[in-house]
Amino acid sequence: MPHATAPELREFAERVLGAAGLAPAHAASAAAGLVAANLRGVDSHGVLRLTQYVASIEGGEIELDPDVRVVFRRGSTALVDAGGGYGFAPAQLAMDTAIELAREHAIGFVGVRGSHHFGMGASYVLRAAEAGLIGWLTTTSQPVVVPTGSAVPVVGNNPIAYAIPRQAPHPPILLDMALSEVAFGKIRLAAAEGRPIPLGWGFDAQGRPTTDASAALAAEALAPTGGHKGSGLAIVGEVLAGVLTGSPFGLASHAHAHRSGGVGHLLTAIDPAVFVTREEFEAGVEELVTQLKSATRAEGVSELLLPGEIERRTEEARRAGGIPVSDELTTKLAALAARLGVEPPAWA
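Isolated structure of the chain on its own, the form predicted alone:
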């Protein structure tokens, strides 16, 4: 596969988004967020999204230079208005505000309204963990998940993410997952690369399970993870990130449409010393890690991994050796770049 370094890919993404019309600061924050996903191997949320973002920008669905601001702060809570732009800068502001509130109140609980796609959820909860706090978030998205018993999508895949700080020098425990069986971006990536998807990921326009990524992409119909359990969590996400923040929800939500903003986010930071001392918290986390790592392994398993450990290793490897991008995707990006008058990376 062709490769590019993270700085090269970030600069390219920033120039593409700027050429499409995004204001410089927002092009920069979005580009950094996309490449952060590529670094961790979450390629479904990486530069693959550039064609989708550009289409939304050119279609007039995204505010090009939004006024991102904290609308109010009350006690341990706050609300950020994304101004109809992409969610990268608003979600960063929301988590940074949550961190400030948690330092004062032990918990910071911050909503974001009027937003759009914010990339990889891990980026924001990691900000909390790097500040020594527990981070949690959820977000709405367009209705692509078929709730249990339904024949059509009604709710979003509404990802949730957690980051748990650990004693230095250990990296945080990080869980970032969609409530569909897979993130829709993985089906989009498979379709872009001409690959089939496993049965049970998505449905075709007739509501039948399919291995055809393009058919699932066209139908925009995903299965909830864990059946009724994932379905229930996705519904709760609509309330917490949508209804509670005053953002569109359910059938009205969309992460790439509605000029005034199509989705909402909810971000939380928690001081781990709120109930026990920090030393007790850190010792307890490390004891749990020891128990997990030393557990008897199932047959054929060589190592027991913590949530986020594979992605962290991927990031280390990609920072050192570059980010791989498929031939098909490099072709699509080259065509997009040529149309916008942007020089593509010098793929290695």
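Next, report the structure of the form predicted in complex with a further copy of the same chain; the form predicted alone has already been given.
What follows is just the one chain, with no partners and no other molecules.
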């Protein structure tokens, strides 16, 4: 499999998005966001998305040169308007604003309205953790999750992410998860390989639980994680990231409605020293980590890993050895580049 360096991949993505019409700064922030996901091994949110992004841009779903700005700051809160473009720059601005607010007020609580896909949620909560703060976010997404009792999708898989800072030199504990039982990527892969999926992953067009990967894929109907629990959390996510921020929600979200500004986000930064000293917080987290990592392991488990630890190791490996890009994806990206008249992938 070909390997690309992160800069090669980022420059390629930036050229493609720029040629599709995104203003340079936005092409750069989106490209960097996609490659950040590839680096962590979250390839579903990496340059694989370029085809879809170009289609969204060409479909008029994305503002090309949006005015991303802080609408207001008030106490611990602020609102960012994404101007109908992609969510990368707005979510960065929102978390950076939340960090400033948390430094002053112990907590920063920032909404983003009128946004779009922001890539991998981990990117933004990591900014908080790198600043020594706890980061939390939630976002709406296109409505692909079937709430408990329904036969059709109504809510998004509304990813949530948390980053917990640790004493140097330890990387943060990082949880980044969607509220569907599995990501579409897993169902897409099973369909491509003609394999059935387990009951409990998705539904067919009639809203029946299905083992037919193609049927679930065609219906775009995912099961919530943990049944009614994930369903309830996804509904709450529509309210927090959608209704509360003044963004579309539910069936009006995102690409489903083929409109710009169809996504909302909510980002929070919390000072670990809000109730205890930073030293006490850090010592507590290390004690918890010790408990988690030294617990008796289940049969066949060689090491206990913290949330985000696999991704961190993948990032170290990929920074050193490059990012694997399948021949199939490389061919697709080369075709996209050719159509847009930009230089072909450097790693091909």
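Keep in mind that what you see is a predicted model, and the values were worked out from it rather than measured. Residue numbers count along the first chain shown, from 1. Under this definition, the rigid core comprises the largest set of C-alpha atoms superposing within 1.5 Å between the forms.
Student: Taking the chain as two rigid parts that shift between these two forms, would Gly207 and Ile57 be sorted into the same part?
Tutor: No, the superpositions place Gly207 and Ile57 in two different parts.
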